[in-house]
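Form predicted alone, single chain, as structure tokens, below.
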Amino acid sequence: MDIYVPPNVAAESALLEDYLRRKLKGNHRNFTDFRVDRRSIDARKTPVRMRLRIELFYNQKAPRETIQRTYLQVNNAPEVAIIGMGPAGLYTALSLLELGIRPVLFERGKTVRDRRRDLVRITRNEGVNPDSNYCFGEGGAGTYSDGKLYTRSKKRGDIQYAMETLVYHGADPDILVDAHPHIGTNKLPGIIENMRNTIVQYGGEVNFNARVTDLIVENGQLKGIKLGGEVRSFERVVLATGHSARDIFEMLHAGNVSLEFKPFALGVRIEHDQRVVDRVQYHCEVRDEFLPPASYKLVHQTHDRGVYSFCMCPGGVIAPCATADGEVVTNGWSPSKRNNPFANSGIVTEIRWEDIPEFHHHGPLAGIAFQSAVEQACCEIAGGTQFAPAQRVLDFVEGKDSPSLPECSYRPGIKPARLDQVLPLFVVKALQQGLRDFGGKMNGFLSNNALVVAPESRTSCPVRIPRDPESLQHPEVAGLFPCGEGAGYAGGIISAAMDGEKIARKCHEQMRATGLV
């Protein structure tokens, strides 16, 4: 049954039991127990409520669901390489396992743990290590970018399987119920060693610092890789290196690997106080205390060109993404709690292989080029360092200097810039237009109080892999499965987690072909 009750009776068990048992007037008298199957928040009206989708039970106790999974040891069985060892990468280890194959991991980075000295050098301006850093290490970027897992795929079965896998690894239970599951940034990097010791536990290997500078392929057939001057022999391997590896797309290219260019998305951070957004969407002046942090989600159309909100984080912080020195790039993320006292967003538009002419030269990696170029630009324009360019929101809306600015929870820290001289004309004017509409649709989001931040550059990978819709396997080189977000396949570590574990029952469907399991 659904029902709409009030935040804090959704949030104490003896309230809601309370309220079940006034609902139902006695007409279930042997109700004993209830369980929360969904829960979300209409915010549609004042007051704001919060639905809930309950499964009652009669006489008996609601049963205590556990999950379970089954790896099996594979010390001996036939190997998969993969390459990355972010969400795509560990979930297709974790899958093989189940397959009864030996999962052989290769991370450029380092563990989850050891990566967090390298962020707090980035944070410190002290540089970035362009092997560890917010996108590369275990755990891959979703691991210090906020463990939102929202998905657009409408396979219920696999992302229930998906994120049963988190629970089984450590993350809270509620992200089953919650319609917007969220981990928090805080939270991810236990799950994701668990995830590794999984994997070593049952016979995997994994190995870190282990950048793979070259694939060995004779006849059109893979045969192993290249780690600098060791050679590793195998004849399945997984391309899991997520969407900022692009000396991965640099090296496929210059071995005449077919890559494709691929529309993405690039634009700002947006800052406002969580109060303004809270106001905005929960009708109130002051939040209610059994209620999170307010969110957003803005689209606009403006001609033929789409804006709209990306990744947003209430209670979050900008992060400094860049993976070399000389670029700046932001992104941005939430503790569990979502306690921080601002609220951000990505605000993009959508690039396209016609809207960058003077990049064609780069054939597929145009769109890199691209990035690349204003990523750049905004760390020149910002002092050469991780310092951001920003602006206040009205006055780049209006084409205004803002000689000051707000507090920022960007670390290291931002200047004053004007960001229609460092990003594209085409997308400030997109950007400009967008955030005049989303100011109509919620008061006080176009205002001087508030920020952007430039560039919001990753939210997607720019170049595709191609694969072979049947084989999953590259189609000028058997044996190469391009997977997740990097590839071309997944926007985000649901949608990333999926993608790998099809790949590894793909891998297990020809190894059985071929009696090799």
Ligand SMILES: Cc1cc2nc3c(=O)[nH]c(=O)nc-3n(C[C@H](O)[C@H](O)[C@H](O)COP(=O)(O)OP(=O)(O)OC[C@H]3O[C@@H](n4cnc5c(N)ncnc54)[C@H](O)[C@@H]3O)c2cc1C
Second form
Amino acid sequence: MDIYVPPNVAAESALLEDYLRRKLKGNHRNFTDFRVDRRSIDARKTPVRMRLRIELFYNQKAPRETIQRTYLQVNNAPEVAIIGMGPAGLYTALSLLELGIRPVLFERGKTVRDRRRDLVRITRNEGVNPDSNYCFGEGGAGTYSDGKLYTRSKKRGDIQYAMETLVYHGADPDILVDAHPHIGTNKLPGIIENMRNTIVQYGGEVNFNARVTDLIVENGQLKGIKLGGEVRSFERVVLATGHSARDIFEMLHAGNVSLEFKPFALGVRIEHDQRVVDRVQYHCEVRDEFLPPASYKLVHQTHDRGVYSFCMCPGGVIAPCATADGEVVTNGWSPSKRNNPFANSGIVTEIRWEDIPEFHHHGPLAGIAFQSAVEQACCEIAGGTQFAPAQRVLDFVEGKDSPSLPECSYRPGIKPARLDQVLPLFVVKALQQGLRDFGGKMNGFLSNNALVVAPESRTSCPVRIPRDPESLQHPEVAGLFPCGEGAGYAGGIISAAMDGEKIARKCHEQMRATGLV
Ligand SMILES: Cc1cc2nc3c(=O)[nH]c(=O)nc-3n(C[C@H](O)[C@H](O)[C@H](O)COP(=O)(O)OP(=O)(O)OC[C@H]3O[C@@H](n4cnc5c(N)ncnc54)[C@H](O)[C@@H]3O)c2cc1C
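Now show me the form predicted in complex with the named molecule, since the one above was the form predicted alone.
Next comes the full complex, this chain leading.
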């Protein structure tokens, strides 16, 4: 049964029960218990209401479903190596435990706790550790994020399984009910730690500060990996190193392991006062205290090129996501309460092979070379540190200087700059048109009280590591399983997690066929 209720009623169980008893007719009122199975915001009209899917129970309590996982003790089981402990690598490992295979994980970065010190150093402008930053370290790129858990994937069963695994490891069960669930930067690290504890408890191996530098391949069969001078032998390796592991792409390319260019997205991060977004989305002067800070999703088609908002973080902060000194990269995060005063989002446009002819000599790595060039130009124009170049939104659209800038959440800080001098012209034109259109859709969006900060360049991976559709292994390297976002098969936490599960099942299938398990 779907009902529409005021936000305060949706927020409090006693009020909701009272509401149901008053509104329901006849015998329906005599329920003994109820459960909310789905929760979303209906902001189409004023006043904004919550839409709830309610299940009623008669003569019984609502069943409490506990999530079960059957992890097996794998200390002496056959092994699979996993490179990278982002969602793809972690979910591969957890699924292997269920299948009786021992995961051996290698992560170039530090534990989720130790990683924090390096993030603080970045925000203090004390330099970027190339192995420990917003993209690298336990938990991967999504650890210090908004933790939005939406995916465009349609595989409901797999999505549910991935979400339940988060709840099993400590996420709020509300993520299984909310239409747009998110976890928040403050809560994700604890969940990641719990996942690692599961892996270790059941006999898996976890190695930090363990940057894989090469693969050992003999006659098209994977034989092992190199960590600097150290060699470890494995017949199966899951490569889940994410979209920022440029050294991995270069290593594969240098070793003649084929890669493909993949279209990707690039643009800017925009930041508004959260109240501007609340006002438009909730049609009010002040947001109801029981409504969450509002979000938006915008799309515009300019000629043949799309411009769209990406990874919107209500009540969030713009994050410095470079993986090396000499480059600037932005992204965004929010705490679980999304209670910062700003709303930020990527505003990006698609970059295709034909857009970047001057980078074609880099072959399949052309997109990376283009990304790097933009990131370096942004760093240079803002002074060569982790300060980011920024402009007022209307000034950017009208091609004018912004001599001063409003307050911004990005740390270490921003410098006024003409973004049309650091972004390619076709990107600038597309973004300007898109922002004009968004200004028509959302009052206050196109305003000099808002900022654009550049660049938003790591929204998606510019490379695909090919894999055979049946065996999910690299067509030229038996035993190499490219996985997750860096391999080009996912975009976001949940889709990377689902790809990890898929790869684990495929490893198991293959090992069973050869009598190993
Ligand atoms: C600030 C920020 C906010 C984000 N917000 C969201 C969000 O709200 N929702 C969402 O769905 N997505 C979000 N994303 C994107 C999301 O994080 C990624 O899509 C997801 O993490 C991809 O998972 P992955 O496991 O494929 O790769 P990654 O998470 O990138 O993990 C790759 C791992 O491999 C390790 N590694 C790399 N090279 C090596 C090597 N040579 N040896 C050993 N280890 C190596 C890295 O250190 C890293 O831990 C955000 C990303 C960022 C940066």
